[in-house]
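In the form predicted on its own, a lone chain appears below as structure tokens.
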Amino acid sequence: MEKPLFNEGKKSRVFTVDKVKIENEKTHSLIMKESMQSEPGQFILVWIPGMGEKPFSVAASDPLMITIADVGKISGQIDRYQPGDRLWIRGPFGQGYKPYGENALLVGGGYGASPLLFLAETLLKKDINVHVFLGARSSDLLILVDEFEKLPVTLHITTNDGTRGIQGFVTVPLEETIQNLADIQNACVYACGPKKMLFGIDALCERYGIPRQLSWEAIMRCGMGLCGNCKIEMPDTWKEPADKPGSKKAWLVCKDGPTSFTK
């Protein structure tokens, strides 16, 4: 009997684009005909013959959906794909988000909203109360808003220029929501986005003593923890775990992450 889902780690498999959804001028979501068994927060490596590989977050698993921003050679090529085009994909890789507590605060900066859609759907199935915070420089750079609006979540939107939602940084409504929580230790912040945003969220969570799971990005080559190309230094507030490569504050995004969990 053919397996409905695929999970063979380092082996590549050919996926075929079924649908293309335009998110904004430079960002599309590709929905495949096939599914992939994965967890929210894990990532895949997409290979284009003659060009190389690039990591992408999983926005949905059944069927597989990835969100592509045209920011480079490989992503620009994939962003032009249409239904019927094929991609070579291996994965999933890394450590994903882990459900925790009764209240989940999901924070996505720009393209970082992609894995949070999958996470929101997963947490809702576990009867966890979900707040979603989406931030971008302007309204035309927001992604997946319509998909989040279909879910029974509390949605907060911020833009730097005030063209949609609250004007300012996404940490403003996040902090207000944290302050209104009845039990901070029974809640968790999940975030994905630019490194500076993650550092700010980590410091905010440290100040209030709220658990957080942060998903980090780095340039990858092997995807298996061999080359060390994706090593990153963690914020000064990072306390655990002690067995990460290099030091207590450094780890490999591909193997140890991309998600870090601090209580």
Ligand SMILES: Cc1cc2nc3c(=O)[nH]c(=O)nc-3n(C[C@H](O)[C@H](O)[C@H](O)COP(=O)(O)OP(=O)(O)OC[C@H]3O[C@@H](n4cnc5c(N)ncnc54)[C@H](O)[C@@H]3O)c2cc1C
Contents of the next structure:
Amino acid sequence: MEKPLFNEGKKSRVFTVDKVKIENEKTHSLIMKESMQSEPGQFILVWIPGMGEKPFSVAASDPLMITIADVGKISGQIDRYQPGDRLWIRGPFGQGYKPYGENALLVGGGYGASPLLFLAETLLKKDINVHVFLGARSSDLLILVDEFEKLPVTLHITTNDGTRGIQGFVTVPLEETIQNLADIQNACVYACGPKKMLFGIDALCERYGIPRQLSWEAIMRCGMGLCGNCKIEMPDTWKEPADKPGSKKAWLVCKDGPTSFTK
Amino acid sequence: MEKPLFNEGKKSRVFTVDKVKIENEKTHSLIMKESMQSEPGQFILVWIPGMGEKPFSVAASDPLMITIADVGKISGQIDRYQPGDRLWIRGPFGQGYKPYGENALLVGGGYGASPLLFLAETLLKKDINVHVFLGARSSDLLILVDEFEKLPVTLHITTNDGTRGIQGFVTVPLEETIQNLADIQNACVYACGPKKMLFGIDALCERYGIPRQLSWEAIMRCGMGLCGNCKIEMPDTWKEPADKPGSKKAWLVCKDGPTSFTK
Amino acid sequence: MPDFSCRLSDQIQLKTPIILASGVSGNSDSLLVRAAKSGAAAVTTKSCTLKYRPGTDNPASSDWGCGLITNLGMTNPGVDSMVYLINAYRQKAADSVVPVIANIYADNVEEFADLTAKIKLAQPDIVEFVLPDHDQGLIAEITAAVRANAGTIPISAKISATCVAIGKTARTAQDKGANFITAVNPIPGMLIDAFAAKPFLSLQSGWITGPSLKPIALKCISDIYKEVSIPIIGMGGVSSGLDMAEMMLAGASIVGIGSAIYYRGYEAFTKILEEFETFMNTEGYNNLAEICGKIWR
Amino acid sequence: MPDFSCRLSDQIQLKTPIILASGVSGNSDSLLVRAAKSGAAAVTTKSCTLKYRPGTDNPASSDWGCGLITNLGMTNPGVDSMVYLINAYRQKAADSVVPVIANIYADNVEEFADLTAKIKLAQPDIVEFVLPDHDQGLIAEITAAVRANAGTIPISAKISATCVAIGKTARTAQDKGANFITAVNPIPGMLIDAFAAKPFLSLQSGWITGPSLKPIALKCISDIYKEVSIPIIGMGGVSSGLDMAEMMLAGASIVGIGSAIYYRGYEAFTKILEEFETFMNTEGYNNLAEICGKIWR
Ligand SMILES: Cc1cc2nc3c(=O)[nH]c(=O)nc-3n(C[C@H](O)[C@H](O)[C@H](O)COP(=O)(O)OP(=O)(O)OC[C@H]3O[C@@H](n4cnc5c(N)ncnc54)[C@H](O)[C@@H]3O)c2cc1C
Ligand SMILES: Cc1cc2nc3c(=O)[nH]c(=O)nc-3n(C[C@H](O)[C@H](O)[C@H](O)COP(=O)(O)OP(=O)(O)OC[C@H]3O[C@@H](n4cnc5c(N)ncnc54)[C@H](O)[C@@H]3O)c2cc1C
Ligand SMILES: Cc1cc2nc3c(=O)[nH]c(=O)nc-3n(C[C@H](O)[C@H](O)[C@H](O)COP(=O)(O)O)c2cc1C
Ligand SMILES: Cc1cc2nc3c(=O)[nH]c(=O)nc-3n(C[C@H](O)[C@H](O)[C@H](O)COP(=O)(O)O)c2cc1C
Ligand code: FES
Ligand code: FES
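With the form predicted on its own already on screen, would you show the form predicted together with the ligand?
Up next: the whole complex, starting with the chain shown before.
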């Protein structure tokens, strides 16, 4: 009769790369042999022993997938990984997206699109209509386009230089789509990307009074709500929940987020 | 999102006496308000803060009941308890009886009968025929007779002084019943009581080749298999299991037992 | 409802006996405000040193199953910025303001003296200083130095669970003028990942906090309670109302929480206090004096 | 299959690197035999003192969720009976006999000297002695006294996790003739039952062992490994093959288990070793030398 020891589930464990998929020049996806139960919008912490640890969004959970833009030390190292290589991962952490309403408008900037494929699949299973808005500086920085094309979603692509889709910002087709919605209260914008983009989208949504779920980024240290490093200040439009007094001016991306909810 | 802390289930917790039932001059049962999931033959540790802690058999699990003979410090204290009083209990510990075969012969000496009522109920639910053999020095030391009389079991009572039932040892009607069994391999003796009685019953069973499950007593300290205080030597008839080498000469009542199995 | 107000000294009156421990959110004025608004009856800043310390690479902490391990490398903005931070906290908290305990850390007596003089500019309600582990002479000198420079501000000596003869250390601190004892600071530990064949934390070892620290902390607080007559600010593994009760029964006058914010969020303050209140009510305690140190009476 | 044989010294060769720690079943010859038959590569007797010690009332131990707490009050039959017990163990174990480590405990140098001379009569394979926590002078004297009286028998200094400057202590012990270091002895702790408003153990406090001790032990073993060149007998919270691997990666040459017998029964020895073997195989280690202290290479 063995006794269960204790709650070890939050410790880092070994994952093995099964497949590598090139998304674009700077971005690729790693598909693991193992899966990790998680929701779209949650994140994981990837540890490269002897080098460091960084947060990444869950891009698929079964098997686990992450989509990584090669921009520095850890992401550059991961960029070299081949099938059979091991990474150490803990998680999932944080609050993911919550499916809501009948129409979903998914907006991703750059590698910010990484959790949106997983989200789209989850929403489709609930019979929610999905629009996807992918934006990037140029066509070669777009990710996951092929995958989205395989799904029954309406796909809108923008590039700043016009190398693919509409030239301009992702907010242009987004605004159009919002304007054409029959019932704004029954729709929701789900966005993921750099802070500036999120502030822009939040302002746009506020103008139309449409609910939105934004997934924030910050530099994390403890990932556990203790060090305060990932603290951000939420947009004015965000209403502080009664059970989280003081959180508007000191919102922890790792613990309160990464997803914020505005209705 | 709260996180489960850890496996605290083995710690002592508060139980409240709901009813007190007098079994005889020296023995009474406490029925608690709370229940504790357990098997007949398992034991619990009862702590009286500031006084000490002792093992007792589970006499019923839902709600939890214990049957206690007032013989000393702790049992004498418990003897005074009234409805509303609190005790601290941890458990269940150890290996209980395992229902086996078609005919069950339950033997209890003195307060050793305490786990047998719970066992009888469990066996009856599995459509096993139950014989119960209760022995004591004298009629006023018998316990649980009324309860057994309410059950569809064959009850055999012996007292050394003949004040109730047959005069003599409990082994006499036990041996008769064994002799009348159609299929000895399909029956099992379940006994609980002082070491001497158990050795006697074991020898009798060995003569007839009948399977038996004996529940041993010992003075316990850690109750966790660590201190070695409850170590006993098993009867010669007991066959050491291959996965427990060395256990025959050093059998831990708290961890290997309290129930031993011989087939 | 039991009376929860707690007079720690003539100057300091807390509305409840649960406060924020040092190090958790203690480098941010707006997070201190959040703790105050979430029910902390006092907030403690992160240990500050004379100069800014940048901190370490990740991983800097982990939940290892029985508790947490952390080593953030003493990140802090330095004492001058900490003074600024404390003022900003007071201003931003406005009506929600609660007393602030300023924690300072140094290696030697001179630096402690210096730090005390500097942090005093923020007029914290208490200056808390982290004592070394076992050199009784040094412990006495540091306490005396902080006492001398703190002026009328009460001071609390923070003692680690690894401290040798912890009761005696607390007694020395009391004798040299400490107004309170804060106990405990965590125990050193290390996680190793067998598959990586490496220590998990970037600084190799770290400090163990949370549930697994509790029985160790209870023993320390007991030992201290028997030796001193000043109030104890107890901490180490408190994450429920019952944990809080245990710590007060051992001798703590008020209780600090850190890791519980990981386990239960900022809501930890109100949740733990509610559970503690239920306990006080069902067990028939009328006030905090009745429960403090009761296991020794 | 990796090579598990372990040469601790010219005299001592173990068949595998997992042994029984002191205190668990160590007051009974037949339980030591059981441990040996269950796969312990060596067995350690319970700490013995000059005179018989009766031990305490119940409760003497508990599982508190993250680990165990125990205080049996140093129950032991006294050194003369322990000599008898060791001989009985050898006789009863017969073919299954494995080396026996005799653990001794005293308060002062003279008693340690005396105990060593007496326990020597049983010709244990190793004499293990429990060092005090922080007095470096006393640590040196005790080690020298045990060394002097043990003759040709190798000696191991057992060090507690609460030891101050643990690396330095181990170094002192090595310098004074210790052949091995056993680490760690557990940390003091206390359980309080809030409803009873009483400490749970009859002796109030006890020692914390099992899972929650592991990260603390790993840190201690790391600190010791960096300071000494003699083999370390590592223990503290090992209950799986991965735990065992972590402890050896930190620097232990062999590993002891105690609490794991509660968690996994006497089968713990073979189960943990099997898991460790799987780990060694899948990670490609050929022998114990490759894994010992690897995180520091
Ligand atoms: C909740 C959350 C989810 C995240 N999900 C993903 C994800 O799914 N995929 C992903 O690739 N990254 C994701 N990130 C970012 C990721 O954690 C790292 O910050 C990023 O990989 C850079 O780390 P590095 O060690 O490679 O770069 P570093 O060596 O730390 O930085 C190198 C340089 O790159 C710059 N830089 C850092 N991050 C970015 C960035 N995001 N964009 C552009 N420049 C940057 C730095 O300023 C620096 O100049 C996420 C972050 C958060 C907080
Ligand atoms: C597995 C297990 C299950 C048990 N189940 C029960 C149970 O269901 N009901 C129950 O009443 N007890 C049971 N016991 C016995 C119980 O644990 C105590 O030993 C008993 O209650 C005496 O404790 P005390 O503190 O009152 O007596 P103490 O003060 O320790 O002893 C007082 C005197 O009584 C004698 N004495 C101790 N135990 C007995 C005994 N069993 N019979 C006669 N004299 C004794 C002692 O030798 C001593 O002289 C069980 C024991 C074990 C190991
Ligand atoms: C992330 C973190 C950082 C800490 N930083 C400090 C610090 O800077 N100074 C200090 O004295 N204690 C520090 N501590 C210790 C806490 O103040 C407290 O003593 C300890 O965490 C025990 O309480 P807990 O179990 O409730 O977390 C820190 C603890 C944590 C978890
Ligand atoms: C019940 C028990 C009794 C112990 N008795 C002793 C002892 O007498 N002498 C000693 O040096 N260590 C003693 N110890 C400590 C162990 O030898 C070991 O150092 C400690 O338990 C850590 O290992 P573990 O986590 O595997 O139990 C005892 C431990 C337990 C659990
Ligand atoms: S990363 Fe430490 S609080 Fe979020
Ligand atoms: S009571 Fe300690 S081993 Fe059974």
